[in-house]
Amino acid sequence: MSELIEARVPDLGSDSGIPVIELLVQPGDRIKKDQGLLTLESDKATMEVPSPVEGEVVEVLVKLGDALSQGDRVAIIRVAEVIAEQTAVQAPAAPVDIAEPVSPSPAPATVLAPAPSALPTPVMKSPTHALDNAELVPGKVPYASPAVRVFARELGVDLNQVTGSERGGRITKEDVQRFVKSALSGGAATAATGTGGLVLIPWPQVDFSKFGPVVSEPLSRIKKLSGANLARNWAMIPHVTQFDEADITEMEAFRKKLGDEHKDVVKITPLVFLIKASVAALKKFPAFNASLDGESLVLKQYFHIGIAVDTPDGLVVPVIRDADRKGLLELSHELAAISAKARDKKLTGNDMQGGCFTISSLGGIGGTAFTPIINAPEVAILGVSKAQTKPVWNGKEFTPKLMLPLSLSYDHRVIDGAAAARFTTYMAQVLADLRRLLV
């Protein structure tokens, strides 16, 4: 006589519909109690469904990709004690009809009606079911751990496009990193969304009115355009931000003096000094005055500086051309004119093209530092926050200095950290002593 039991999915908490990602046994395997029969994987965790008894696997009732919940049947197992008894009496072989005796009871282990059975040759354990990438969860769930799934979601990577390097095509964190590097260099297949293989999950749909009163306002055309550009740039460019401070005590004194002399003609702001310092730094470090073109770096011989301008309808970036050929007064006139043009919505496409390097200044508002997003196809952008008077040690004593926070975001494919630190250090030196502009 043989005693068959059903192995069922144990308590999964609140989870249900969890896919099978690996079969650990097959019919004929001898197994021990609590040995894993198959592996389930949700977004939260990976778990094995254990065998409730020691015995022999008669039938596996699920296949790869099946979605299981608590109480679902996964396998039929012949109990070990019955197998041993049959061995002693040399019971005659007969086929086992599984369909008739199996009970739909929700209990984790259900005793089935006895039936005669053939005695297989005892073995300790068969090898794990061989897997390959094509067979594994076809069209449903990529073969990866929850930690790798979270990592991929953070980077916006569609795991269906990643090839796993471990057994059975299992995807590792290193596989995701290689895919991202390939996508950033143009090696990955471009998705339909145009993000170079980085496919984002759908945006959450929420009825906010369920939680309280709301008012819906359409985005301005500028915000729609700039938002799409910013999202693309942030997703496609590996941003790193270098923070620094510049002593602008003497520069500010000179600016005020110059401003008093020309107050009836034009307003001189700190931004024109930042434009001149940026040009000097771009000349000294040409890689910052460049753009990526496939596998080539285009080094520009001109110096057009973009200025981020805040308007009621959103952010725009007009360009001041040939900033290296213009003095502080001419730059002040042009800056005032183009800023007014931006606020009056009179900028043309030509006014916002050809930039080499962008400056985004929040100094008139406040803040201590931020991470500006690079304005592609440029490779760097300078963020400026509000200057503050701080005590600075001069070797003998603390003296009050007006310190300007600098935030330089750069494309790490083109610029490394050491170069960025040298760039901001040099800019700080120029701003601290404007005589360096004459060198």
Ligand code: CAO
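For the two forms, the rigid core is made up of the largest set of C-alpha atoms that agree within 1.5 Å on superposition. Residue numbers count along the first chain shown, from 1. Since the model is a prediction, treat every value here as computed from it, not as a measurement. What changes on going to the form predicted in complex with ligand CAO:
- Core-superposed comparison between the two forms: the Cα of residue 71 travels 2 Å or more.
- After superposition on the rigid core, displacement of the C-alpha of residue 412 between the two forms stays below 2 Å.
- In the core-superposed comparison between the two forms, residue 29 has its Cα shifted by at least 2 Å.
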Given for the second form:
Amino acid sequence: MSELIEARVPDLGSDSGIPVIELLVQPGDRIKKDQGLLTLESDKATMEVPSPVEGEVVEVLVKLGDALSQGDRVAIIRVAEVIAEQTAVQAPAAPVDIAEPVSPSPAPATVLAPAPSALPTPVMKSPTHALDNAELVPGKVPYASPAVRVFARELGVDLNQVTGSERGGRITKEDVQRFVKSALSGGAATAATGTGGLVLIPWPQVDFSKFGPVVSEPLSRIKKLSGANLARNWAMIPHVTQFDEADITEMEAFRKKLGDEHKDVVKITPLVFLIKASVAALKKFPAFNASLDGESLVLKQYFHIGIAVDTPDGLVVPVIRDADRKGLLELSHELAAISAKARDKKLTGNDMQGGCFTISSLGGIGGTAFTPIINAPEVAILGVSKAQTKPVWNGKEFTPKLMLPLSLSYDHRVIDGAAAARFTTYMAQVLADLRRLLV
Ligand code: CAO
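Return the form predicted in complex with ligand CAO of this protein as a structure block, the form predicted on its own having already been given.
Complete assembly follows, chain above in first position.
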């Protein structure tokens, strides 16, 4: 059984008739308790109307520009019984948000039919921490004062494209002016913030149905989130991809032996060997275990490895912490656990934070090489394709060797081509002879 509840506009103080400036959800979206449903903007503040419960959006009852007051209905939400039970026993994960809620007081569910007894408190937008890649959410409200929003709107500037120069990414009037100047001066001039005021021509608007039958499907929440991150990372990081091959003939024999010994306990795939080899290479080449922070490089002394996991809803990157301190079996258990958690949609924000370096393995599927996109603020990512037996010349004759294709994309602002070639060469050496892990 599931019940439907109405989400309503909470107490807005003395304000009323406040326009809706952004809709943050649409029918079919799975939402967390306190997740923003829409954004209201008065001349004093911008605020989100939070969902009173975890559940699924059945209907959005308002549209952009509607003027809302306290108690107005904004959406109908289905609360699954199982979700309701979970909510009762455990605190929900904090919603991914660019703003820290100042007053995230619980929003009581308004069950359809009975009148609402109490209303939630609006979540004011006032970020107190810097943006990171897990927090760039499409459709989220850029951090700017109402006056700056009005200014941007008058100039027809989409604030999502403006980089804020103040603490926490706050956008100022000057940022908007710089953005406009950059656009007028003819294209991709760099904004003074140094993060790149990329100016692009508009996305083509095409009525595809003119050319044949079409169906339209909304993107999943994960696709929207990862899409925004991927687009930013691809546009802002000068990527180069270094390709190499590792002879894993002996590694594979060892993996099979180990796999047979532990077949009733855990599955051992080449990926755990790649995690260990990556850690060894990160230790040898510390610039790969780093992040850019303005004009400094932050070198990490820990080894947390992100693993790209393909789920029916899209790509997620849970992180295996302290991979340097774990053996192949422990890594195999952890890999199985995080993959299952990812596919069951149970990963929390914490599971996906703190990564140093990401591995994206398509080796179980196929292909010979690809160019993975760096998971900012990391500076490199390893793509792995399917190993194949190939004839390799040993100086006298061709011998069959199992060759594993490696594709290392790196941030050329931080890493030079020579360093990247040394990194993959070293990885290939480690994978070819695992005894090197002990050196
Ligand atoms: N070469 C040859 N075979 C490989 C291999 C490789 N590089 N990597 C894995 N395999 C084999 C495994 O040994 C396993 O074989 P068996 O079933 O015969 O034992 C089979 O392929 C399937 O492996 P798997 O994919 O289930 O396991 P994994 O540990 O290799 O990967 C995970 C786990 C979670 C990374 C993977 O399931 C996944 O989601 N991969 C996709 C990641 C992705 O989408 N990246 C793209 C990002 S860019 O859009």
